[in-house]
Amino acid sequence: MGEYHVASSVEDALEKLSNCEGRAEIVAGGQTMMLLIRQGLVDPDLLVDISKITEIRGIEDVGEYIEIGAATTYAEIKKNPLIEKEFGFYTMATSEISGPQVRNQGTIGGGLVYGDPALDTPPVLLTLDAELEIQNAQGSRRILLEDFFVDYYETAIEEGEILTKILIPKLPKYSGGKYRAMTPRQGDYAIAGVCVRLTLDENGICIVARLGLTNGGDTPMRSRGAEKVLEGTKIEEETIENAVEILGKNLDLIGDIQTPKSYKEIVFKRIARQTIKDVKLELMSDA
């Protein structure tokens, strides 16, 4: 690895990235960076360290939206007040994240850039229709999440850029979620995960339904399909069977000696039907 800078804001971090002539590489909480480093999969020119920048940590309310910094670690999410008013289950799905040491190093945006299918909160965010600002030398841009992520392990986040701030939509009313995964041991990554968001009308139609999921294919994804079947219905019985039906079409999973494809589909129909149907429950209990 050749020189390491701890960045003090994000025009120095931009700077030092501009004037690299070489491989360059951002890290915040080092949780994955550091691994590829250690085992000889990235040997960066310049390392530059941008956890300490103040600007880009911390949770706000900006009116319609609740702002993340990029920096802010899954800890200091957990334990936000106004992310469990907002968005509680966005918390829970944070706890379901290996352990305490990896939610106190690792950040949100960290999470987000490296792309990584099996991680749990990504598709939350999704569900959450949350956008991203990105910053290069030149200026700023917004992004919507669904259209962040475009591979695997690859995103839309270019050479010269930092991810700095993810901006979530507050919930309209009558909107509630709920995230389950199936992990095979506590600290594992997901064999399958499902968050379920629902908004109602006051007559309990369903008028806007997010399915994010984990592990399902090479990103973080939504089955589209799933949510068009429960939208504008008041999701009874046979329409979450074919919802769970297409979620299950829209997968694309690969398969083990442990874990083969079809045991994953099964996982990911089970955990959909449930999702669904508690989320639809607790919103109605509510209303």
Ligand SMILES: Cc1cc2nc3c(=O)[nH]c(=O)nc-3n(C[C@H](O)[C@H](O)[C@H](O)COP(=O)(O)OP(=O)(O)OC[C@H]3O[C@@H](n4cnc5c(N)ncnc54)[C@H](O)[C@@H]3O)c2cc1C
Second form
Amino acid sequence: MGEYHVASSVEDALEKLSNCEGRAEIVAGGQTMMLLIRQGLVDPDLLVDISKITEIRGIEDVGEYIEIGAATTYAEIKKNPLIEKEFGFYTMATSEISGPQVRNQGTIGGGLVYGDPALDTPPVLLTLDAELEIQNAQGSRRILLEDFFVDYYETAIEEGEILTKILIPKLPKYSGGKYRAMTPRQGDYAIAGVCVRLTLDENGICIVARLGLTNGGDTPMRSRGAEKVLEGTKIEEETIENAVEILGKNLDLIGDIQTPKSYKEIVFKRIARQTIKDVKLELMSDA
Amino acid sequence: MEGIRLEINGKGHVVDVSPYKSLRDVLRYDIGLTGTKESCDSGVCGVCTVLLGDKSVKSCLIPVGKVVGEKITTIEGLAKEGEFSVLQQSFIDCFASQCGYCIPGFIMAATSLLIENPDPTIQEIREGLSGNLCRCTGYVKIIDAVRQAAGRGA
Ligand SMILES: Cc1cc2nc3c(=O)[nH]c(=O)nc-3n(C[C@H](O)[C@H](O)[C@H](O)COP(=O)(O)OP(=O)(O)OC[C@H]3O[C@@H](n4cnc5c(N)ncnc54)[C@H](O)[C@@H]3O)c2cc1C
Ligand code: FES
Ligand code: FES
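Alt. form predicted in complex with the named molecule, vs. the form predicted alone above:
The complete assembly is shown below, putting the previous chain first.
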């Protein structure tokens, strides 16, 4: 019978992981792990539960960054005033995740390490240029979130490592964003999702554009081509059309009977177009 | 193996099962509390909703090893001294149930919602219940029932 260990600290968790002779797995909220076990995709000898480690749970303002512990739940993120004030669109995107029960358990870290391209918030964190802190027996390392997603359900985390922190740089002034997803019903997984974050200068010229995509390809991803088109411009209609065209070319979609590739591409372009316009408008009216 | 200690509806239990077994299956098959239902097995339908402390969770997605030391409340724990909770009574009064299979899950989700937000708007109720599915009622009377209970204590 497999063992279950509720870790009291990161150190304790790392030690248990490295001392296990069989297969050890980390569990945070368990919202993905329980399904993997039930489907027989993983069959651990030891589960190390990191959800009660206080040092990796919670949200803090550390000056340049907002720091989120990897074991912080979606529910805690959704109602956190610091996050709402700094990145309101991240709060809004968190509301798109399933329903309250999954948000009460699911953690930001679990959603990132799993590397699922269908999740709503990893692309939002991409648009925020988030960084990660990872701990292992030797110490800790930092990595940019965009370098973390390697391939389909594959991330840069190694065996025996724990994702401990997500660091989000505070946004410069004249910044704003929005996440928009198309879902069959409230709380369902998105067929397509686009997060747009823009930063303008005082003349209304776009200095930073970020477009993060849910279900746009094998990993949570950015459309760098579209970002380049928008940067350095005043984001006029024609620029938006060019950006949306390039975004369409960046997609690496899998179609199915209900939602063929051609349909998904139309949805992506439509929500990208609308979301870029919305963010620009919001920024112009704030200025 | 010493067994896993659980606190369910204020009462202590010890079960001798794998810590990876779902809380839902332990409740139903080891403890005999069958008010917590089973259906999708994948966190989608919400019929297995219970409370950990004040928070609703889907018990099919909780390995039982995770909830040692937590206060677990199931639908069987809501009535006090033979009196239904306010929410249970308003589900009856509003005819919110048809086949009834989804209802324990809805009542647990709504109980958690009203603890966090005692006077929710219709939109907040919809969002609060978005993790639960009902194949019969069309949701209108379920939302009425929660609205009626709101402000009167969960
Ligand atoms: C019914 C349902 C609906 C959902 N709907 C949505 C939706 O609409 N939108 C959406 O975005 N998501 C949705 N999700 C997915 C949800 O976001 C993920 O299941 C959740 O984020 C996983 O987090 P967790 O803490 O439960 O991870 P776990 O299941 O505990 O872990 C997931 C994986 O990450 C590893 N892991 C976890 N934490 C760490 C860490 N700190 N360091 C190293 N490895 C770690 C585990 O070993 C495991 O491999 C849904 C899930 C369910 C069950
Ligand atoms: S059986 Fe748990 S959500 Fe459906
Ligand atoms: S009353 Fe039948 S499923 Fe809801």
